[in-house]
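First, one chain by itself in structure tokens, the form predicted alone.
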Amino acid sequence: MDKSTIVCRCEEITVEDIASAVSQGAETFDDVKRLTRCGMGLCQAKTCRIVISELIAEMKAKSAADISVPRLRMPLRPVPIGVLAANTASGSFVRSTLAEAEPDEGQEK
């Protein structure tokens, strides 16, 4: 791959950006993510994780199996299935999680 090849399309991270992060001491996908924002776009690393892990392994002269899997986190707040399954004609069915939150005691809604 050329150094200008984009490996994370969502954040437009290139091979050169990955190499720079590795030269700064990054050894895992999460390390590279912290330095470059790779994997933080819309796809959440679904398209770039394997390629970036292979690049790290190649640059560190390790096996791809030796590169740890990135830490996956659950959503901050569960999304009710009704919100996901709602079918509206306008297609603009979005509710704020703050609107659903119950106020603390002594606070008004």
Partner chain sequence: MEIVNHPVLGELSQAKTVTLYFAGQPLTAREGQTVAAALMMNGIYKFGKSRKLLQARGLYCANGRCQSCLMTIDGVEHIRACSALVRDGMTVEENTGDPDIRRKPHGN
Given for the second form:
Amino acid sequence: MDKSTIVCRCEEITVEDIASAVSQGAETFDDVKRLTRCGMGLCQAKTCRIVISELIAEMKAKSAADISVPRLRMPLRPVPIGVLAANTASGSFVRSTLAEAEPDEGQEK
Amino acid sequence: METEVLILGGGPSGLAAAYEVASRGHGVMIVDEAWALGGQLRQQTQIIDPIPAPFTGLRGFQLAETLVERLKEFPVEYLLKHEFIGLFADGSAGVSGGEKILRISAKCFVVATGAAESARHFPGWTLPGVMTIGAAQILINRERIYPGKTGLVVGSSDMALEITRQMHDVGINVIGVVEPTSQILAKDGKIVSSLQETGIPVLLQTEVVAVSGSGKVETVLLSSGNKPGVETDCQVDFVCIDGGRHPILEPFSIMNCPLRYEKELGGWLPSYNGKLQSTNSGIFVAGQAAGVTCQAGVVLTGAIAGINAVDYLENGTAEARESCKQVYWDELKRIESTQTPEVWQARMSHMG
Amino acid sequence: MEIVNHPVLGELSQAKTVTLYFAGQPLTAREGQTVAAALMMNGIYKFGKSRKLLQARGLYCANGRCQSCLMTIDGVEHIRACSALVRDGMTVEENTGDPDIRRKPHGN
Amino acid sequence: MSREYETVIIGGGVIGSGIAYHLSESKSDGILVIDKNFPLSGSSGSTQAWVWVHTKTPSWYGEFSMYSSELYGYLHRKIGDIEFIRTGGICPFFSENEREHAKSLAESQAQVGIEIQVLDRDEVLAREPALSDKVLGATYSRIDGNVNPMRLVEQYMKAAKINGVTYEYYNKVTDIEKKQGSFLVTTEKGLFTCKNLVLSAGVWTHEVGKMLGLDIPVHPVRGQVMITEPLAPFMKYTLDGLRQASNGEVLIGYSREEAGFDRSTSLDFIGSTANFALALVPDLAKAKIVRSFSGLRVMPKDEFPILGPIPGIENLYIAAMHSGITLSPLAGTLISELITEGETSIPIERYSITRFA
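In place of the form predicted alone, the structure of the form predicted together with the partner chain is requested.
Below is the entire complex, every chain and molecule, led by the chain shown above.
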């Protein structure tokens, strides 16, 4: 197999990239994902999950059953922020760090 | 929005589940991201066989129409062109038709999201003209266009050989089916002999070295295990990948349903018990999502999941429902254990 | 090219046709077809470029999952050509890169 | 059979790996990092990864953060590309009250050398045109930036390994004992002994501390972030709450939820974060979210780092803190100074665990 063959189409990650992550000690799809970005692109591993899991299993001399499924997260399809925000009455629970900052009042340095 | 049973997926299993629920007087809503019901049956032109009695002799797309038709007398709600994108903290589902997020609360779910095609990788598999075998079927039977004039199929599952035959029948020149292992993967003898009638060769122990072309598939380079070192150049304008199928997992991941690996059911899939109920009690699993199987298996597991959803709503079972389930289970056993005994065994062991 | 005579589905019914514009050029498509199929019927297979290596990409899964067939449709970037239906007068452009979401200053 | 090391570091995240790397620069032998998974599977891999200083208060904590941020300038030259960019940080405000608050922050941070400008509306919009024109103004500081946390931890590990550090992945520590001047560290894969022991297990530091009879006041706080598909570059600065990464993705959100070790995400969070994003940068309405993630952020009881020796048990050190990305080069430097020289180049008594006694 040509080492430069793409396995993750979205992020254009190759067999060689996967091998490099595995050689660093990565064992799961998620480990390899964090090092290479495979499966982090637009399709969110929907296309490459099986191919890459099998590659990792082969490289680690394990069975496919030993390679756990990567964490799949919402939203399950790419959704525009405008769509996600519409219809959400609740405000935001993101607090600004500026609001959290408590400037000194001269008592301490 | 509110419903009693929310069915994710409007394919054969979702439709079968909906029938069992709706015909017993409970509310059902079906969500599907496509603009039509029927799922992957919509592009299937072959006669579905085996299939339980009321559906005998129907072609795939006709089976889809029949399953849709018999729901018409019930007040089933449909949300087509809506994608299931996640769950709210209170357990209600979020679906989107592209403008906003609809919030649907349901007493229970039937997840019938089907299977996806697994890939195979070789240099050039990202080129336009390389597509999944399922994509080719959509093009010829649903879109009524040619994926190309001359093609090659990589992989030899039942599905691949079936579609290869269909491509041949519409006048496409399929130069061969390439199978890297030493035997044809298809298990259905009728499908294999139907392909053989066409004269399309199945090239065993043969691999794709590379696909190349300028902006589009033009050439495939093959190497055969029988003739080491010899590579053959073929001029084609499309290539179909058959890597088998696997249950779609994303919905289960976000619903916190634990997964288990069963090779014969397509790899990882949600754990479920004899009620086709996942470890998360309000979630039932049906169709290919409950293990890759034949169309009969898809319809029957859908029906069984549907009745179990009714039991769930009514907090217990009833004799009539029990005997109905038994009929479906017997049928499922009869078909799976003769067609694909390994699938039936894996299903039994999966249910524990 | 269209499959006019299908051994199972019979002759293609006379569906309404629509005109869509690919890179400014008018193409004829059948109503009810997806953008991807309409383009392929007209001999167009390359739908865009990959973002890192700038390689040609087109239809792959035809099922809305793989994101390989992204195109700019009616000015909106990154629409899946396999899942969008044709409309008369629709404009379709190749996907050439990451979406540019800027409108005018300050977003108003 | 036990394997002997001079120093064992429990936890290989951004803090543990940072310590391993810095220590290996001066003492190349006998360093072992034990991680119960693979580094980046915990907090370090699920963060917006700001290298953030200007709103850190009180000013002594701001100053501490600033020193660490300054070390980043050298770090990428030593361990390789970590996509560190000193973008400058902007905290927009939308009310007059906040303007006053911003001014007093600028004054108090100036005492320790953190330069903050309080920009008015036109100034901030000129700098960052993507911002909503509903903004009244912002604090701005050149010192803030961001880094790619995956690259950071990967490069730390690679550099540490080149210096001779050993890593044990997927190996959970199950017991720790101190005997005759040595720590006996029992793991799922065997026994290790060492002279120096560093606890840098992030949110799991409390659990590890219990093995030594310690009650280390650290707990997890859930932080959810959502991510857009890569977009053509349109934002320059690290905004308070969102930033565009070098590959074009925009990382949004800064939630702080008490949810134990539950790392689930929900559409409620995604919806409210979407509201937040639009309030700040209206153009984002068209940007598609491709995924969200949820991380457990390390939270010491009083929110300040717990750093230094643990009195009563010789050669035992702790490094557990929130803002681990920002503080990692400094924490790594200080702990390695403690181990090799017995003292630190800047005072760290304030961060001693003894403050909780």
